[in-house]
Structure formats: C-alpha cells, structure tokens
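Shown here is one chain on its own, the form predicted on its own, set out as structure tokens.
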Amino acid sequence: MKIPVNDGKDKGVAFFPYVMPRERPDMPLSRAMDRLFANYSEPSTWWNELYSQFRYTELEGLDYRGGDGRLTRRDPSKVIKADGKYYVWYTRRSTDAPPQGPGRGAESIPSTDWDLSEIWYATSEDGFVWEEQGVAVPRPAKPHPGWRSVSTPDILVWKGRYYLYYQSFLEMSGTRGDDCPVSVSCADSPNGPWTPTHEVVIPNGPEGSWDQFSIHDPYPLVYKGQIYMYYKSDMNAARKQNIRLQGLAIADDPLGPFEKCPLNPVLNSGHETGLFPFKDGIAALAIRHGNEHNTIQFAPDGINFEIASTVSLMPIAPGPYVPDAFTNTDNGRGITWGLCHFTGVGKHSILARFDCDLSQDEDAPNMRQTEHWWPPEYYYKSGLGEAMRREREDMARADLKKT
C-alpha cells in the first residue's frame, strides 16, 4: 500500500482539521484516530463527562490516637443525605495492639488492618468536618457470620428502610486468604438501632468458580426497579498472583434472594467497587488492579462495561455521594465528591475526601486537565528499593563487560 504524502501540494489528500471535530470526519484515519471517535463518547477529555482528575482533602474531626496502629478507619460506604446531614459508615478497628500480619493474630490481637473490626458511622454538615457517632454494627456472638470481624460496609435505602451490607468474617483474616461472605443489618433510621439478620445474603460461588472463596466490597444501587449488588472477588491466589474481578448479583428484595449475573464477572479489573447511575446506565471506577485499572467505564445495561476514559490518582475504596443511588433514575446525574481511604499510614488507615467532576450538572475545567505536576520527591518515593537496585547495578556491570 502506497501511503500518500500530504505536503500541501497534493490537493487530493485531505488534511485532518486543526479544530478537533466532535464527530468522525469522512476521511481515512489511522486506527488510533478512528478509535478516538469510535470508542469514546467524545474525542477529547475536555468534553468527556466521564473523565475527571481527582483532588483530595484531609478530613477534620477524626482522631487516630497518634497513629500508633491501634485505631484505624477505612472502607467508607457511599455517602447519603438524611435528616439534614450527610452520613457515612466505615470499618473501624480499635485494638490494644496494631496488626501482626495475615494469619498471625490472636483472640484479641488483629492479624490485618480490618481484622477484629466493627462498623461505625459519622455525620457531617459540609462533607469536610465529620463527627463520629458510634458503633452501628458490632461483631455478633460466635458462631454468627461476622463474629471475628465485620468490615467494608455499604448502604441501601429501600422503601423507607435502611440496609447495611458488609463482609462477615468467620475466621481470622489470612487464615485461608481473606475468605468471607456478605451479611446485612436493617434499621428504620440511619442512626439505628440496626438489627442483624445473621444470614449470608450473597453466598460464595461453587467450588472451582471465580468467587468460590470471597465476596468483598458489597455495593448496592437501585437500577431498573431492582437491587443491583456489585461485589469483588479474589481469584488465582493458589499461584500467588491474585486477580481481582467484579461481579453482580440482582434481587427484588434487600434480603434476597440475590441471583448472580450469568455473565459474571462483569468487570475484568479494579479492586474496591465504586459505581453510580449515569444517564441511562451505570458508570464504574476500575481502580488499582487489572489490565484496565485506572479507567472509568460505562455500561448502558449495568452489565456490559466499556472503557469511557483513562484517569490517574483514583480514589482508593471510594464511597461517593450519589444523590440518585436509590431513586431508580433513568437519567443518572453522576458524582462530584465522596470519601475514600489511604492505607499504609504507619499500621493504620485514614479516611479522606475526594472531589471530581463526573457529573452532568457541573462543568469544572480545572478537573479536565490530564496532567499532574509533582516534585521529584514524589516520584522517588516509588524507587526501586535496595534489593532491586543492587540487582540492576549488577546487570549494568555485567552488560558493560560484554564485548
């Protein structure tokens, strides 16, 4: 194939226009440019409603006892509005000792950051300053699911009642990986009291299936008149190469039965789940893991997701404020803020706020930039480490000795 050269003299060869067209021009395009118009709602991030930067703010009002690892807060739920305030639920661990490592805890000593934890909640009048209100779901008595730990909650509001879904550990985290099912507690008010069902709501899959061991990060939305419960599972752990995928279970009642989607997994990447109604479908934040990590995806049916944008510095364990999470909307408006967590802060985790523009109702050009400017020290924190540096030094010396 002879490739025409467009030097400005051959009038028969069309130029790609200087002003970016919003629709595909009627001319031959490279695969990259054709993909720009075929795969994305808009050919530029400036106009893509499912592209945003994420910006972070330290929360006020929550103390961590000096950060010695004995008190942690992590895994925030979606934020909801009730009684003139914002509410959030989260994993809270308060122990006499910091985590000892997976499988190395004891009766009253945690193995991991989320071992021996409870579900607590806090309220806020502005989303920046939060007041902790107390425990919502304590660990139940043995042998009920969750007797070892309850963690990673999310909230559903359905027909005037409130439902908290959470991971319910029946053994120390790390004993056989991080295996656990999902349980639920119910209340007539966001302030409780919460009544646990002591039942497994979403069971593990059958032996040999991708979700046979863990059902993590339950995340309910009301969509098409039903409860769409998204969740994560770990697979491939036997080869010490964990792969995280996202699944979906659907029910007509908050207590189930939940029927797993026959196309599961519905997302091939991501760690914690983070989704919201958008226009007539569901948008998803695919965070941290997999070939499609650091992407925002969209499914017009809530099941078949496609990449809508690639982003950076995504919120870890996002709990967005989704005003229409439970309204059964057919025109989801999107999100602009929420809470997330940062791990590895010593031996504990902290809650933080993120802001973005993934909304039909906001236009924030400063969120549309694709670049983050950080000082060199930021990059050096992701250095090789001593062992890998020595290995690379040896490789360089060996290479120099080659003739």
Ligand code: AAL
The other form holds:
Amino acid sequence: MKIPVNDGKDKGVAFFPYVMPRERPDMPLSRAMDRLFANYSEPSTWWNELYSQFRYTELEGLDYRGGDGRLTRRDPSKVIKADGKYYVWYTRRSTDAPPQGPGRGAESIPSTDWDLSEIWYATSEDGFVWEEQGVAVPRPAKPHPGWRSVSTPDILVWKGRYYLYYQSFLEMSGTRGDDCPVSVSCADSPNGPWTPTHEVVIPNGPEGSWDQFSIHDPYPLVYKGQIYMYYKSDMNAARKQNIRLQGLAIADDPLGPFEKCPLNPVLNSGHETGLFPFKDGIAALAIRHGNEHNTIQFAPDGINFEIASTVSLMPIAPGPYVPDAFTNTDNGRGITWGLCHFTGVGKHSILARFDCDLSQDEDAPNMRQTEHWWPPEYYYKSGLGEAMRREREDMARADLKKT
Ligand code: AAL
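So the form predicted on its own is up there; where is the form predicted together with ligand AAL?
Below: every chain and molecule of the assembly, starting with the one above.
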C-alpha cells in the first residue's frame, strides 16, 4: 500500500488537522485514529464525560483504635441521601485479634479482614465528617447465612422501603476460598431496625460455573423498571491466578427471584463493583484486575459494556453517591463523589472519600488532566526488591559478554 505522505503538498492526500476535530474527518486514518472517533464519545479526555481524575480525602469522625488491626471498616455501600443526611453502610470488624490470614482464623479469631464482621452504618452532613451510628446487621446465629460473617453491603431503596444486601459467609473466609452467597435484610427506615430474611437471595452458580463459589460485592440499581443487581465473582484460583469478573442478576422484587443474565459475566475486568446510571445506560468503574482494569465502561443496555475511557488511581471498593440510583432514570446524571477504602493499613482497612467529575451536570477542568506528577520517591516505592535487582544485574553482565 502506498503510504500517504502527509506533507500537505500532495493535494490528493489531506493531512490530519492541527485543531482536533470533534467528528471523524473524511480522510484515510490509521487504526489508532479511527478508533479514537469510533470507540469513544469524544476524541480527547478534555471533552469525554466518562473520563475523570480521582482525588482523595481522609474522612473525619471514625476512630480505628490506634490501628492495631482489631478494628476495620471497609467495602462501603453506595451513599444515599435521606432525612437531610448522607448514609453509608460498610463492613465493620471489631475483634480481639487482627486477621491471621485466609483459613487461619478460629472461632473468635478472624482469618481475613472481613471475617467475623457485621454491617454498621454512619451518617454525614457534608460527606467529609462522618458519625458512626451503630450496627445495622449483626451476624445471625448458626446455621443462618452470614453466621460466620456478614460483609460488603450495598443498599437499595425500592417503593419506600430499604434493603441491605451483603455477603453471607457460611464458613470462615479462606476455608476453601472466599466463598459465600448473598443475603438481604429489610427496613422501613435507613436507621433500621433491619429484619434479616435469613435467605440466600443471590445464589452461587452451578458446579463448574464461573460464579460457583463466591457472590461478592452485590450492587443494586433500578433500571428499566427492574432491580439490576451487579456482583463480582472470583474464579480460576489455580496457582494463585485469580480472575475477577462481574455478573448481573435481575429481579422485579427486592427479595427475588433474581434471574442471572444469560450473557454473564458482563464485565471482563474489575474487582469491587462500582456502577451508576449514565444517560440511557449504565456506567461501570472497572478497577484493579483484568485486561481492562483502570477503565470506565458504558453499556447502553446495562449489559453490553464497552470501554469509555482509561483512567488511573481509581477508588478501591467504590461506594459512589448516586442520586438517581433508584429513580429508574433514562437519563442518568452521573457521579461526583463517594466513599472507598484503603486496605493493608497495618492489618485493617479504613474508609476514605473520593471525588471525580463523571457527571453531566459538573465541569471540573482540573479533573480532566491525565497526569499525576508524583515525586520520584512514589515511584521508588514500587521497586524491584533485592532478589530481582540481583537477577537484573546478572542479566546485564551476561548480555554485555555477548558479542
Ligand atoms: C473485597 C470484596 C469482597 C471480598 C473481600 C471483602 O474487596 O471484593 O468483600 O469478599 O474483598
């Protein structure tokens, strides 16, 4: 193929213009430039409504007992607004010992950070200072689902009632794997009292299926008049090569039955769920794992997701404030903030706030930047380590001996 010479002199071949066109120009394009106009809503992050940087703020008001690992808060729910306040629910573990590692706990000794946990909640009048209100869902008695631990909650508001969905462990996390189904509790107020159904509402898949062992991170939205419950499962645990995929189950009633989407899994990357109605579809934060991690994705039907942007420093375990999460909107406005968590803070996790501009109603130019100017020491923290340093030195010596 004769490669067109874009010197501007050969009038037979136009050159790509200096000012970025907002529509695909009528000219031959490379695959990369064609993709820029075909795959994205805009050819640049400057105008892409589903691109944003993420900024983080330490929360005030939540104590962690000196951070000795006996108290953890993590995996926040979506944030909702009720009675003129913000509400959030989360995993709270308070144990006499820090976590001992997957499968290495005992009756009152936690294995993982979310073992032997309860669901607690907090309220805020500004989204930065939070006041812990108390337990929402304690661990039920054996043999009810969740007797070992209830964790990783999310909230649904449906026809004036409140529903908390959560991972309900029937054994210590790490016994085989991080295995659990999902159960649900109901209330007439965000302050409870919460009535557990003691039922599994999102069951594990059949033997040999991708979600046979774990139904994690339940995340309900109201879409097309139904309850769209997104969730994550861990699979392929061979040789510690876990793969996380996300699925969808749909119901007409908060207590089910939830019918799993025949196209499951619907997201090929990610970890904890974080989604929101956007325009006529659903947007998803694909964080941490998979070929498409660190992307924001969009599905015009809530099922078939495409990459909308590539981002960085994404919130871990995002619990966004989604004003239209339950309004059955066909023009989702998007999100600007939420809560998330940081794990491995010693042997516990902490909640934090993230801010972004993934909203049709906000324009924060400083969040459209794509670069983080970290000082070198931030990069050096992601170092080689002694063994790999020696390995690379040996490689260099061997290479230099070659002619
Ligand atoms: C989190 C979530 C689920 C997992 C564990 C606690 O990041 O994916 O909740 O079970 O880790």
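Rigid core: the largest C-alpha set superposing within 1.5 Å between the two forms. Numbering follows the first chain given and starts at 1. Keep in mind the model is a prediction, meaning the values are calculated, not measured.
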Rigid core superposition, residue 392 Cα moves 2 angstroms or more between the two forms: yes
